[in-house]
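One chain comes next, on its own, written out as structure tokens in the form predicted on its own.
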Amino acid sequence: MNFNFHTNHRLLLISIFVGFLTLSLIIAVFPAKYVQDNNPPLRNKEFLSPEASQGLKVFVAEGCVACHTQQVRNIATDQVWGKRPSIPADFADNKRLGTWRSTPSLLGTERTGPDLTNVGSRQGEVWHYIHLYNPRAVVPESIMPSYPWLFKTKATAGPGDQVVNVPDGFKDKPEDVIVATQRAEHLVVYLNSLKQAEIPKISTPEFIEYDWMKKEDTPRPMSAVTESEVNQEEILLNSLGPKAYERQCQACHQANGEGIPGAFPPLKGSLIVLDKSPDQMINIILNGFDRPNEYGAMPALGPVLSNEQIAAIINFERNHWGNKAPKTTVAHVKEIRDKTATNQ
């Protein structure tokens, strides 16, 4: 037999084969069925509707994974993004889209858009639906492209329809009714399954912090405060609460804190958070608000936010834009946040 490859190019082509398959198998094969096999997906992770599968495929076709990742990464400054870093758990049940579509790379590679692992949890499907509609009608200064295809413009709402909410200065005529299609309706669902599972403290991984993070930058943990430092804890309240509030609150209720007409309710002169008493705003926080037929439904932020952060989110909106209301402290947050616990 010839084993020279310049004069037998049939040898020369099954030997290239027989390299790619070796290497395929070794690098990417085997590699991928073991993170596979021993990353089962965890136990009270929530697999995707069939509305929130087709969300998946509007999600990869327009080009979403291009801007957002959804990857946690173990670093400091990702812990803005979900409660814990992720895990190959968090990806164990990412399935192909059909027999001649791979499994999307949700995972990304850029990060020009926030990350979506855990964005379930911090917006609501009225923001979604305006935010696709016009990114600019909830954040001034986003760059993310608008995609008016996904809805349709109309003069009167019909029986069914899901109706947008979007602010009159982003529609064409003030009297336009915009209606989502059933791709932005999938997609918002499938935006809305993105939650990061809960997974036992045992094993959750901790994010790391590099040696530039002196510790006077890092707010103190208020398990640490004690009576006699009260000074103190009101001192790190009033530094956390404009950031607290600019990550989790702003995009809703807007850097004025006049929300938006119609879609999401101001909080500047609002007579809940001018009340005396604190214990209806915590709660809200807590465990979310419904006011049908008004606004957009607020997502219950307890699992995502600490007692520190509620409570400098709090003494904000209550002591900013003109508003003059008591502040609370990070013990009344936790008695209220027990007491809704203990009642449900």
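Numbering follows the first chain given and starts at 1. Everything numeric here is computed off the predicted structure, so don't read it as measured data. What changes on going to the form predicted in complex with its partner chain:
Of the listed residues Gln196, Glu185, Ile75, Asn39, only Asn39 lies at a hinge between rigid parts moving between these two forms; the rest are more than 12 positions from any hinge.
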The other form holds:
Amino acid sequence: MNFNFHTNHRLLLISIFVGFLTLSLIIAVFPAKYVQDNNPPLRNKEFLSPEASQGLKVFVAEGCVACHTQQVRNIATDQVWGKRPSIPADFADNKRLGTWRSTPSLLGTERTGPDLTNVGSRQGEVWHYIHLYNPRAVVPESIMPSYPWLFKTKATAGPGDQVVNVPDGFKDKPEDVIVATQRAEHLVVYLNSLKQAEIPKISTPEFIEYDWMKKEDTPRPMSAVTESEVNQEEILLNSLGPKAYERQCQACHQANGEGIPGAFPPLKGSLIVLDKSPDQMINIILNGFDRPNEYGAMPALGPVLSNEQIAAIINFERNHWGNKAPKTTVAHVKEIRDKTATNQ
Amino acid sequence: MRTIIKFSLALLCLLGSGPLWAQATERQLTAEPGITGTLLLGALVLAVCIVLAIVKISAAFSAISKKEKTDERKELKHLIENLDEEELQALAGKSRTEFSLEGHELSGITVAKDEKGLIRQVENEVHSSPMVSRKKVAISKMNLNPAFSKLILAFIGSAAFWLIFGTLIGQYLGMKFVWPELDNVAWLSFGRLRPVHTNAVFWGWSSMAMLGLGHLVVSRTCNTAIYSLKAGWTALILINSSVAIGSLLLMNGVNNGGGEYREYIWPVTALFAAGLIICLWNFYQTIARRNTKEIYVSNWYILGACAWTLVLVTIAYLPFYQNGLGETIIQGYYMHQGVGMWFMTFTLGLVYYFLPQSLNKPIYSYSLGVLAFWTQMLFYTLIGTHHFVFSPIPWSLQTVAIVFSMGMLIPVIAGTTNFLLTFRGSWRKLKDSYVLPFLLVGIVFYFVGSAQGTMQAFRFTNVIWHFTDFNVAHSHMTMYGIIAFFLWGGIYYLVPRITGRAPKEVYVGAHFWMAFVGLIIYMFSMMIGGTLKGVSWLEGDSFIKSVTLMAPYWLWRAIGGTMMFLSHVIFCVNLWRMSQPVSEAPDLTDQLILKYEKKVLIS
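Switch from the form predicted on its own, shown above, to the form predicted in complex with its partner chain and output its structure.
Expanding to the full complex; the earlier chain stays at the top.
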């Protein structure tokens, strides 16, 4: 038998074939099988409803994964996308889409648009419809494609139609009625189902924050001699406010605080915002709010935002765009959060 | 904000303003090996571009001065010829004008023997255009079986079609970043077209060109005819139909699952795999019937690429271990090996043939090529997971991938050294044609793109660059800078030798420079923009800021992309010109040689 690779072509081909196959089994197939078999789904995670599963198919068909990730990495940068890093069990119920299609690659490799791990807790249904019809109707700087083929234009809405209140500048004629197709409805059900499930604290992985990642320009508390403690907090909240509003509220209520007619209420001049007592406002942010037939439902942001962020947002909204109302404190937000938690 | 300024400073350093370097290190970003290394690699590409430009420009200048000298001589000759008798006598004196030469004072009267046609074949062509470097005109045609030539040209022609199709779509997608409302047609939307672009340039352009050149390399290095022409045609049809059907399905929203490079559903990929099996069988049978004792190293790479890709595709599409995160592990493995085991391995095999051929000397070290082959198999296979650093897949798997990404430097340095040392002593040949510049740029990007990929796998660089447009820069440096440039080098070497018609050198030059400069604009805009995007996330800015800050870089990308696309149009013009039939007027030299040979045979 000739054991020389240079002259024995059969030996050469068999060796490179077997060598690569062995390495592949070790590095890919066995670990994949192990991870698949040893990570059952979380007990409190809701399985996709039949509508949401249909929505996932639309999500894959339209190639949304090209720009949107669904993974919260365990580094501090990703804290804005979820309360905890993603764990293998989060993905356990992600399975093959059918005979013709494989398991969808949801984790993604590009973040041209925001991460969607927790988008169901951030944005409401009404926002999704307008945003899918034309993203620039709610986020002027957005470069996401419009998906008009997921909607129908009608003269009048029929019974059971999901009407989308698109602002006038974004449809052909002001009198057009934009109605969601079933594919759009499924897609929005799917997006709304994307929520990070709670897991016991003990098994939650930590976010890694390397030394060089620590923020330099977070305002340090002033010394106690010159400023009182209340003022220290106020300065901190003042610096947090605009950023938190931009990240959390602006997509619906807009940068000018005027909202979108028929979809999102204005904050500028709003009676709730200008109310002397901030209690109702805190309550709405914590637990959401729905006044059907007038505006889209506001999602409950209690699980998403910290007390500091809520206080900062409230102080910002109450003293911006010409609004003028007394400020609140972190302690007060905490008090109301605790109270509503015990009520439930 | 401060970090952004520092990063911009660091990037300025890249462009040569050294003293700023020291100021930019407050956060030690540039002290990180991954970042410093990438900056140096970027500088290397620029340096090579500048050196090549200087070589080509100086060649053009020497052509101009040569032309001036010959013009001077011509003028003098003209002057002397037109002297009248009196002036001539005045110039030379009477006695000299009376003497006349017989014409055979030095040579004698016997006829010179020229058995090898050395004197008759001397070329005296003088190029008049100073913009075009002097090239060798006398390209000797390979004596290929015309049916085999046709097969190779069909492969290359299909590749050119998919190149135009795929990069036109890529160019259109790039414009959508600048004008998101370009159209509102479902099948032209970004999400659907993106995989059409990547898959068409992967499985259409690159694969077809590789297989076309591969058929020739296997047959030539085995010194025998290809085993089956029919098999070659079958593979050609299968793969073309796979890409065509796959593209149509993707545009209609039929997507396998969104995993990069496996967006075609399995029946479509099965067509590709069938084509690949046929090619592997055809190559193997040809190698088995070789007329050389040893299997040339090119064939190792080509056999390896075909066999590995078949394993890879099978693993990627089998469902038994792909629920939940199992899918992600397979995706990381697949998307990396798709590039590494198919495109990179196959193309390296081609370079081991075309580089020595076009330099007209053997490869520097055969053993180094074999070392690079085995280390390619070992290291490349293990590093797929570095596409998912910090993701929920097991930390240990991520670490293995990062460590072996360092190991990748071994085959890369072995390969690069081998190629550059083959070049050694023949650098002047760069001036003679564009085949070698294409190959050299491929070699440079082989080193730069791969080494930069290693640096990008580090955890530190992942924090900044992962998910950003930096990935897009990397994939174009590799799939375009390495693969496409190597393939063009091979095509420009081979096709004139098949058809007997060379393209106009000025058009080849236009193709080369537009592709090269376009790529440099493309990669730097995406690298700088991607870095700024990553830093913006690090600073905790709102997400939409990271979108708006990219606007100028996406515009530059569209500009670089346009240059790249136009260069492909020129490539097609060149290909068309090369494939035109040679004018039927019989070549005098050929006829003379034929006559001479007959005479010798008869006598």
